[in-house]
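We begin with a single chain expressed as structure tokens, specifically the form predicted alone.
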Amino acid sequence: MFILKSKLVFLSIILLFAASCKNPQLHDKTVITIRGSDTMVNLSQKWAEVYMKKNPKVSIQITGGGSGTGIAALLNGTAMLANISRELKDGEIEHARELNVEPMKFRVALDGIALIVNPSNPIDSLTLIQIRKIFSGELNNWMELGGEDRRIVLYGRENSSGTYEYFRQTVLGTANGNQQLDFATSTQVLQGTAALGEAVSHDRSGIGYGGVGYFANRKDLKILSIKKDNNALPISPIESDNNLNYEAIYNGDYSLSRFLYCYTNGTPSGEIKEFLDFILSEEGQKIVAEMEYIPLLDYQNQL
């Protein structure tokens, strides 16, 4: 009997020694998950990296995935803090509501969407028009825009992505009668703006796109210049010293820009407040600034 209590004692100890183990909240730990935009990883991990050295207590976790990831996990309950990259569509803020979760928004930064050739590439800039035919499929040889005889390959990101989604409303947009444009069948699908970036930077004949704050700084890659049409000036993201055209993207000179997103879970509170309140801070928007994405213009004009 002796022997079986031991057994029964030592066999609880294991229990709870485990429990603890999965549990963060016993180390005196609050965990915050995070999910979503791969354009936002390195921004969100940035900020994390910095909030938990002031704050020891906190450990903060984030995956990518896509935007559409993000999504699913803020509606499944396995994420706290949603990064996504564009705005909730209606029929998904509906569905979250029919599953208890009320969606709310906090616009945490901006970014500019570039278009990226490989240095080699002649070209320097296209219309919007342009960029659309490229992507549709519609044109398929660099020849056709001045270039060199050589068939263009299309990079693009997966359809869980904001960026994506993004891309194909505001660039590919609609026709026939208000038919959503798709891209090209072609289109060589990745999982990641990064890996975009390094495919792109070894593909002479290849074009794709992603948060500007990834290539900026990028020797191995070209950002072209967008024009609105043919009549007007080629606008680029970045200026001659490889900043960020903070101007042309916060009054829409450059076309392709938007908001980016954290999404909740209803009012945050407790340490997820605490973590917005950072984001949204001066020190939080000049880590954005840092990171090689846009800050908000409220902290923008205190530079």
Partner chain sequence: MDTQSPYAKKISKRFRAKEKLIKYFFFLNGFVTVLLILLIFLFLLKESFAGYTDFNLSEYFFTEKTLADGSTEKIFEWFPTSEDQRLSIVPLILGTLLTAIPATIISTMLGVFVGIYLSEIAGSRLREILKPIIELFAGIPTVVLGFFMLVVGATYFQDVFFTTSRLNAILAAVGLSFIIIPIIATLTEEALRSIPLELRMASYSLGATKWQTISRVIIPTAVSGISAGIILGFGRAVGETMIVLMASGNAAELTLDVFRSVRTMTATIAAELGEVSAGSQHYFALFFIGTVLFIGTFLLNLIAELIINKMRKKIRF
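Residue numbers count along the first chain shown, from 1. Note that this is a predicted model, so its numbers are computed, not measured. Compared with the form predicted together with its partner chain:
Scanning Leu256, Ile238, Ile131, Ser201 for the location where one rigid part gives way to the other between these two forms picks out Leu256 as the hinge.
Having seen the form predicted alone, could you now give me the structure of the form predicted together with its partner chain?
Shown next is a single chain and nothing more.
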């Protein structure tokens, strides 16, 4: 009994000691607060994780909530960086200037969505309107698009994913009136891009969507070209050698791509500047590719 007790005391002393060692001195840390786009939350978190490992004196706090909340937080000063998945509108910039905030724009990554089908599917390109009709359930046989006589099987992502939201906004868009169209109820929901690719690669009648970077080198999937309208040229997000078609994605010829931005208040300095430099460095852009977004080609493209 005595031995047990002394052991317990010893153990608790060790634990206490360990706990006191582990506790970092928080008041020495510089805190960077980031708020904004849900699409960018995971990417930002990854940047922050790596950056904080390199600079233990910096603590980065990231919250999502959407691009709108990011702008609001930048304006009222609760965030030092705003993650925004679109460019600020003129009205928003004017409003910011009224509040003595000068938004500075930094392109940090590219987001491109690829439409994928089974390689055995004879269809190579679709127009945006056709894609909308497919995913809203209006078209449900490949024959109506010039393919084989098969029912179209839709694959999508869970409704919390940023890709789901982006695809819904840009492709499904708003129908007559101002009501947002929804995905057809028959859309199968898969957990993550990997499961989605796996399903489409085995399903001759399947179609799905996901980050271009992830699918570019898959031989068991076909990436469709997209036409803006009936008369436009079909544009593929990848080139014939399976590399990304940077040019089309960059200048927006490929319809399903967008820049992701970080906005600061005025010219960034100190820790914020260093963090932004890290994001735009080769290492930061490597993380972009790892997270299935498209890295920027040149690392200094402040516009």
